[in-house]
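Single chain ahead, written as structure tokens, the form predicted alone.
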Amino acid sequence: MAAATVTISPRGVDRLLAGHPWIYRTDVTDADGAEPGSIVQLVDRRKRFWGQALYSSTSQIALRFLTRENRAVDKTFFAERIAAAAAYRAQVVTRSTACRLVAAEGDLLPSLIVDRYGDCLVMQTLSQGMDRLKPLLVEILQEQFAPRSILERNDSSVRKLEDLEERRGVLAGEPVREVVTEEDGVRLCYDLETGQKTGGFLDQRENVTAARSYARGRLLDCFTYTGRFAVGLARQCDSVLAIDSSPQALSLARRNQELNGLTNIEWREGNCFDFLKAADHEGQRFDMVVLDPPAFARQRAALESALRGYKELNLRAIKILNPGGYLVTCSCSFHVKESDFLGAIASAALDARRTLVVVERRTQSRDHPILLTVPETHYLKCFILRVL
């Protein structure tokens, strides 16, 4: 059958000249015969061809781009681009059992995640387009990679807009919970069915390599969830406290620090902002902060409120750093550009009359790739700072 064309406006074109992606609802002007989740060719008002699209029947964005090329866009089509993003994972992942495996829109493959954990892969269909490929997608990681299993994490609310249901559960292969990986010298547990995202956050792991080089004396970790840069600093410092307001998260926090035969972490419930308002208080001191917050800035009407947030927060742990101690400090709203949190956390240090020295500037793990023409693919910004 051959696919549905659907046309688009000047501006859309545009958009695809400008290398972004996405075309929204309204740079549609005729879409009729596209079933919701089908593949389908792109035409300009003069019936030029531009590509080949998914095509969402109700997401603002209408469409996610696939190629330019007008090709059949089949097995063998997804298979290659799956090839593609494993072969780079194979040259920017060293030492680690755990890595995301496909980027969406970073790997050219749009509204698809598939994240590994030693040897299973959790996946997230986040279109309409993308979920109507989902069989074919897991017999192309069959194929390719053999896991012992795959799972779906498609509980995001993302999938809400493009009117899909909540899913969670096994694809193919045995059911599996918890997977255990080894990740630059630290063995880490995954809760692959209730943890966050695909059961972990992937995109910190060579920032916390990074730190490592800087880490020594008493270290705070802020929002430690289960314990990923409190455990992969510990062997550097002589303490560390980890705060964390999920009681849950700190439960795998322990089992990590009991991975790893660590005697020096000691995990707090509670509230960080309230936490390092006191730690101040009290003249509590430290050789290294390290804050990684869950977003600020989940919408472009959150940035003003975010970057008071970040403020806030920054200032706190700047004023309980030691002379010379460092402060690894974290955005992952996609909202809040670099420029507007390097301010946020420059007028900080101005108000708690401190001194700061960028050590590095830094972002996501490589494995999640940034496309120079998509900001969104860049949304984790992170500062290693030193503290005079």
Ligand SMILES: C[S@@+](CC[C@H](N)C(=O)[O-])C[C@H]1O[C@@H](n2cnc3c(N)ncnc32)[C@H](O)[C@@H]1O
Contents of the next structure:
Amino acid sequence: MAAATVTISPRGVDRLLAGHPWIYRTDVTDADGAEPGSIVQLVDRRKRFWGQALYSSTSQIALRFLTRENRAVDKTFFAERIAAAAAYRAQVVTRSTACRLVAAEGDLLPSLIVDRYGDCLVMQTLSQGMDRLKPLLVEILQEQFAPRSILERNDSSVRKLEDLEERRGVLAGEPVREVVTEEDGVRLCYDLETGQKTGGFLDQRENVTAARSYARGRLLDCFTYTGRFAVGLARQCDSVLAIDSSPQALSLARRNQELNGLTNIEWREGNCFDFLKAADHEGQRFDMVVLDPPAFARQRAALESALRGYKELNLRAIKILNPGGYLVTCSCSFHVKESDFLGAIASAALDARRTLVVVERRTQSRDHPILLTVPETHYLKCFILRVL
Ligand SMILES: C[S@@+](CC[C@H](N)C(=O)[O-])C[C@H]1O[C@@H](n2cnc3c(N)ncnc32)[C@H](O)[C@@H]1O
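Let me have the form predicted in complex with the ligand next, following on from the form predicted alone.
In what comes next, the whole complex appears, and the chain from above leads the way.
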């Protein structure tokens, strides 16, 4: 069946010319005949061809751009894109059996996530278009990677915007719940069924490795989740205190400590904001503090309060650092720009009357590519700072 044609407005064309792969519903002037989740041809009002895209009948993001070319968008097309994504990972992921193999827009495969955890793959199809392609994608992943198992973690709430139900389960191979990976010499166990995201925060992998150069003495890992930073830095430190509000996450964190034969980590269930405040009053001091909170601004409207939250959190952390100590501070809120985040940290440093040096300006690991013209793909900000 011939692909349907969707007409886009001049503003929609401008977005494509600016290198952005999303066209909003308000820039679609005619989508008659386009089926939910189908691959459509894009034309402007003069019928000029602009490329091909995935069509969504419900999301505000009506079109997700796939290619400028007028070629078959078929199994070969997707197999080539997935192979290209994997070839890049082979270059940048050298010491880890876990990585993000396909990072959606960042790999020109909009709304498709594929994470590798050892010999298992976990995928998310987050739009009507990618969801419809699921059987084809599973076939390609089996052919290219022969994994033990392919699971879907389509329990993300963003699927609601696409009128897709939340699902999780086995798509191919055997059911697998727990997997142990080896990342830069550290063994980490993931719960692929109930862990956050597809199991864990693979985007922080390179930041842990970077922080290792500076870790020593007494480490405080706030928002530790399953202990990626705590376990990854413990060998460099005398003692580690790691805090999270989730008891499930902490039980996996304890497993991670055991897997690595570590004995110097104390896990504490609690609220990091409260802990930091109390720690300052009690005069506790640390040589490194890691802050990796959940996104404070999920929507643009929450930006102001998010910046106040980041300032408050960083202020409390800066106060309890020893002179010469390091702050590893992160924001995974896309809406908080790097400069705004740095501004919040600077304001916190001034209030704390401490002088800080920016040692490293970092972001998500390289297997989560940032497209130059797509700001949404740059979501993780991470600074390593030293207190003078
Ligand atoms: C972005 S994740 C941390 C990821 C972790 N650093 C890693 O690299 O795997 C945020 C964590 O903060 C925890 N959390 C959320 N609010 C909290 C709070 N007020 N106090 C302590 N933990 C909290 C969540 O349970 C979650 O595990």
